[in-house]
Amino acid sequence: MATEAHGEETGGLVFHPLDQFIVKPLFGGEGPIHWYTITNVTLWLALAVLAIIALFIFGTRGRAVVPSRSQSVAEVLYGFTYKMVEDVAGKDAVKFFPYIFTLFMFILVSNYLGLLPMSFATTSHIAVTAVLALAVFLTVTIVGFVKNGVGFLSLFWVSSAPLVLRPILAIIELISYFVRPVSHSIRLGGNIMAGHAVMKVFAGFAAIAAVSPIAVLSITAIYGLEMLVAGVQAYVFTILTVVYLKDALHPAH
């Protein structure tokens, strides 16, 4: 607030690129936020779910031989994800396809909704991405033990390494396994947050007449890059999930 007031007094340019990530209640002003409070995050998470329902239920309702645009998009996304699961983790991983496809679509739609003007980038919050990553971690770990029993621990025992190095490598593998949900969530949240913050910075510079044309061109270029990043980050999160699932189904490979 002091910086903002100083900026107004001096007539300088003041902007706060991280303010766009503040969680605010939709109703009740600036009161405290509880677990049941409806916030801007809640709104855009719900809109992401509704958008997915609209695409896959209403958009494909006719199931025409000559598909409509919405049906074509749904079929391409479905086929792309199915092939990814089958190629990376094998045919026995296809039973987990509904879960993986739901993850992919939720992250993809949330990322793109976050690029709309006046929207909220829900996947920029670690609280959101951490829940997704922890769900993947727990699911993969449970599947690994249910399917392989104690044999799942062979994932951490590098049998191809010299015997003297195997205990050390086992500790390293164990640590890296438990770090998975951290890296899985921060990679997605950090990339989305960084891109939106950079766009906000250049948007602030657009208010200065001398640099306005350069700032507008920069925003356009960054926005185009963020369109690519939104899709790539959804893909990266999903394919890492599939790789982790492959480890759980085939720990000895």
Given for the second form:
Amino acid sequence: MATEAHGEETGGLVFHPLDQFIVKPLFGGEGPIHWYTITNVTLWLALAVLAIIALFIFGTRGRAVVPSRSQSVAEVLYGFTYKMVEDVAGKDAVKFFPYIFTLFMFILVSNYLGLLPMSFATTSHIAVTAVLALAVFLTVTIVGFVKNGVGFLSLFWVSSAPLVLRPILAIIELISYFVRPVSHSIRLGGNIMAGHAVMKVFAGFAAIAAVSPIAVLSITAIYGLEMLVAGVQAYVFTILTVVYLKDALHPAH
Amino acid sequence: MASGTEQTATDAAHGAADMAHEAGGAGMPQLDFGTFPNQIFWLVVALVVIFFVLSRVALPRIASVLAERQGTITNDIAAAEELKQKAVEAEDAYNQALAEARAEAQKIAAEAKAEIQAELDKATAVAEAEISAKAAESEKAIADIRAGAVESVKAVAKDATKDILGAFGTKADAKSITAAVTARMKG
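Could you present the same protein in the form predicted together with the partner chain, rather than the form predicted on its own shown above?
Every chain and every other molecule in the complex is listed next, the one we just looked at coming first.
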């Protein structure tokens, strides 16, 4: 494989920090990847789905008034997200709660599954995060126009600014609106990818005896940081979605 | 909306697939467009499954559990309020009973006191009557004794007067002596 070949050039040190992100078929060796091919992406997406089912279906099967541990976790996540949607976007945004909760749970679970050793981080791929961000962008835009009609354009018309500034602000607002899906997707994918790549680089250094203790300690420290990043990025993605939804439901500044 | 994205990505990917596979080793796997249709397809499948599992089963279940818990808590608080009310009533009844008992006790004590007072008054009256009767008797006895004593003194005085006059050689008649002694004793 090409990656192994160019790894040899560095001599003793072998760095493949990006190899962990390669999409490859699970069965049948190095065959071509069609849209239906079962790959490592499929495996780790399926594991995320199973983890969510385990927590939210199996974990809450008791329906207990005094909850079990897994039911408590499910309830805390539910309550946290529900309150966030209600507080930020208002009561009328609550009907979008299942959609937002789906996004939040998928990103959260995928981020943490990606931190397992030897795993594949699905949320480190721009293809995945771009689909999520574009889905949010399209939903928000469609909801905005359906709910407010042409009035949704008042989002770009800053009525509190002086009249001469308004056209300029409108252009800036318009650009920032269309940049949203880009920043929304790259923020998540970039954070997860960078964290995993840095850990792999330190793992490469661990091959040298002199620096290996430092490298191992660094991996530990970065891993701790990544545990934080995984949760924070899932939260950031979700709260931005809710903020965009608020813009769509109440476009007036 | 997702299927539209998938479609455009598929189109782009078909052209870029071979090129990306060649460059895949050197570049970022994230930019290997050949894998995009695959990732997007499976992502959409996963998201749809998660959405249906959550919105059809998990979220209604959690919502009902939370509502039930809220109901239980409200009921328990109402029951506690009721019991508290009962406790307050019981305390009131106890205090009232205590006040009644105290009043009763005071009444009984007052009655007993009055009875004792009446008996005491009666006994005092009887004793006073007895005492005054005794005193009257004693007075009479003293008066008798005094009268007796006066008589005796008169007799002794007459005798002594007669004897004294006799010693002086004067013979005095009994009548004049008696008159003299009686006159002296009056003075």
